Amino acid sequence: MRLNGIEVGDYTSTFREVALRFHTPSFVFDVDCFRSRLRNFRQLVRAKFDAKGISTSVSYAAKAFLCTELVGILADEGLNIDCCSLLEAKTALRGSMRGGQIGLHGNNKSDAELKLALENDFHAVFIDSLDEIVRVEDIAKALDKTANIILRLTTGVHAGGHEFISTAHEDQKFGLSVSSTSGADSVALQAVEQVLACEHLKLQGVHSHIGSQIASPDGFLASAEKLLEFRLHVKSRFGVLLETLDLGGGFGIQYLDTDPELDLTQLFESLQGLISEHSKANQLPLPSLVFEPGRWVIGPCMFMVYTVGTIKDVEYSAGMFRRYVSVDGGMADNIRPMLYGAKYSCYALTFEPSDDTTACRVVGKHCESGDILIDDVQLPKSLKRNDLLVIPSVGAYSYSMSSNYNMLPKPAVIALENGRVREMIKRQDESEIIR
């Protein structure tokens, strides 16, 4: 099985070692793969933009997966980080990020989060509502600080498939809309005017995030065009040049071998052409760009190793059977299939290898009929209890969204680096949950 250029079968001995030494369910995190994808993304951005006179930076989306050691890796590789909670930001600081490398997102930031950002001189506070402008100004004034402000805009560009992961259409909680149906100024323009009137706020730029798991460049290009037009309008209306365009993330990966691969080279070349032409035509300096990959850099680098438990054949229609394969985890360690229909593939490590397969449904051990990790997959007929089942591409939004449903401990994260495995995040202790 090959996904995102990674051959899952190459890890077979590692999976067996992890199951033996650390037990299951466990996440296996290939640190070398992660570093490679970070470097590849950063190098491609530099080649396609910086080499053409458009300065760039890359900010890892902390929500995808976060721990202090991972922050250190990001710092080593020259990335920034975007956080959207107090503990995400504190983890970034504890993991050796400087304040100037951290951005604060969120639609409902607390005073504690804003204070932490200003005290540590975060590179930007991403404004998500008009009332937030007043709150940030008040806190900045009390601290005698100047806050760098980036406005999160709702561009109306819809991408990313499921409604729950599409984030730039109008009827949802994020952002300041660039459109207006009443003839009055849009909320986005009102925000510009409001920020410019504040003594302790510096308007640095605008941001848009259009969704997640996007495989086509069209949405990114449409959103970038909206941001460029807004930048031009602000310059014409207020005489202010927005220096930064943050184009967000949402870069898709392969979860199934039939999933399309997003061509980053094509996307970046198209974006560079669009931005250069628009800036030249309107006699504006080139903006600085920010990209926010989370899933693309971390997703393919992690695998979930389960132990197979109960196997049973269920007659769901006259003469029609489906084999149910239960594993020792489920929706508590990967909620994505239940939350928005995410689809995964899997790799079986059997004691009796066989090419003879049958249709299976992979399910978890939780007390929910909807606890289905993979709805329909061909697995070896020889699959038995205590065999291993591996789900690849679980680096993004699996561990970070895990829970203690049915009081199951959160799994361990086992790092694979330079051919050796070690515990990166310990399995949650039972006494900790009970306490």
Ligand SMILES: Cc1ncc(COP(=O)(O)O)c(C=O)c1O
Given for the second form:
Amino acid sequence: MRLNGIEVGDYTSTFREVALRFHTPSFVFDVDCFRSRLRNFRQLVRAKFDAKGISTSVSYAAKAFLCTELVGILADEGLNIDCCSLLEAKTALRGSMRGGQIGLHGNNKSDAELKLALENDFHAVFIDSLDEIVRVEDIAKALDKTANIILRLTTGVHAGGHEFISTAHEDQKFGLSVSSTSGADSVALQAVEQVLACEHLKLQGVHSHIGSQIASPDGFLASAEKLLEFRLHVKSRFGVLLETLDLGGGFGIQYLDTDPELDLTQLFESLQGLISEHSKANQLPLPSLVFEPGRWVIGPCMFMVYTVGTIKDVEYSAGMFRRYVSVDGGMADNIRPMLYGAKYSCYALTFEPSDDTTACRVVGKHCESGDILIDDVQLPKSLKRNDLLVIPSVGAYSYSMSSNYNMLPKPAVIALENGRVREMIKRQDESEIIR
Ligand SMILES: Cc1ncc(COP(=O)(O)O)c(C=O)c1O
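The form predicted together with the named molecule is what I want next, because the block you gave corresponds to the form predicted alone; please supply it.
Next comes the full complex, and the chain you just saw is listed first.
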């Protein structure tokens, strides 16, 4: 099985070693793969933008997966980080990021989060509502600081498939809308005016994140065009040049071998063309760009190793049977299939290899009939209790969204680096959960 250029079968002996030494369910995190994806992303951005006079920075979206060791790797590879909670930001600081490398997102930031950002001179506070402007100004004033402000815009561009992972269409909780139905100024323009009137705020730029797991360039281009138009409008209306355009994340990966692969080279070339032409045509200096990848860099680098438990054949209509294969985890370690219908493939490590397969449904061990990890997949007929089942591409939004439902401990994360495995995050302790 090959996904995102990674041959899952190459990890077979690692999966067996992890199951034996660290037990299951365990995430296996290929650190070398992560470093190389970070490097590829960074180098491609440099080649397609910086080389053409558009300066860039890349901020990893912490929500995809975070721990202190990961922060060190990001810093080594020249990335910044975007956080959206107090402890994400504190983890970034603990993991060796300087404040100037951290951005603070969030639609409902607490005073403590804003204070941490200002005390540590975060490179940006991403404003998500009008009332937040007043709050940031007040905190900045009290601390005698100037806050760098990036406005998160709602551009109306819909991308990313499921509604829960689309984030720039109207009528949802994120951002400041660039459109107005009443003829009055849009909320985004009101925000510009308010920020410019604040003594302790510096308006740095605008941001748009249109959604996640996007495979086609169209939405990214449409969104960039909206930001460019907004930049032009702000310049002519207020005489102010927005230096930074933050184009967000959302770059899709392969979960199934039939999933299309997003062509980043083509996307970046088209974006560069659009931005250069727009700036030239309107006699504006080139903006600097920020990208915020999460899934693309971390997703393909992690695998979930489960042990197979109960197997039963269930008659779902007259004479028609479906094989239910239960594993020792489920919705608590990977909520994505239940939350927004995410699809996964899997790889079976059987004691008795066989080419003869049957239709299976892979389910977890939780007390929910909806605890279905993979709805319909062909697995070897010889699959038995204690065989291993591996789900690839689980690096993004699996561990980070995990819970203790049914009092299950959060799995271990086992790092694979230079051919050796070691515990990166320990399996949660029984006593910690019972306490
Ligand atoms: C503001 C923002 N930036 C970046 C990301 C990362 O998205 P992805 O992991 O799809 O690249 C997210 C994800 O939700 C986000 O909300």
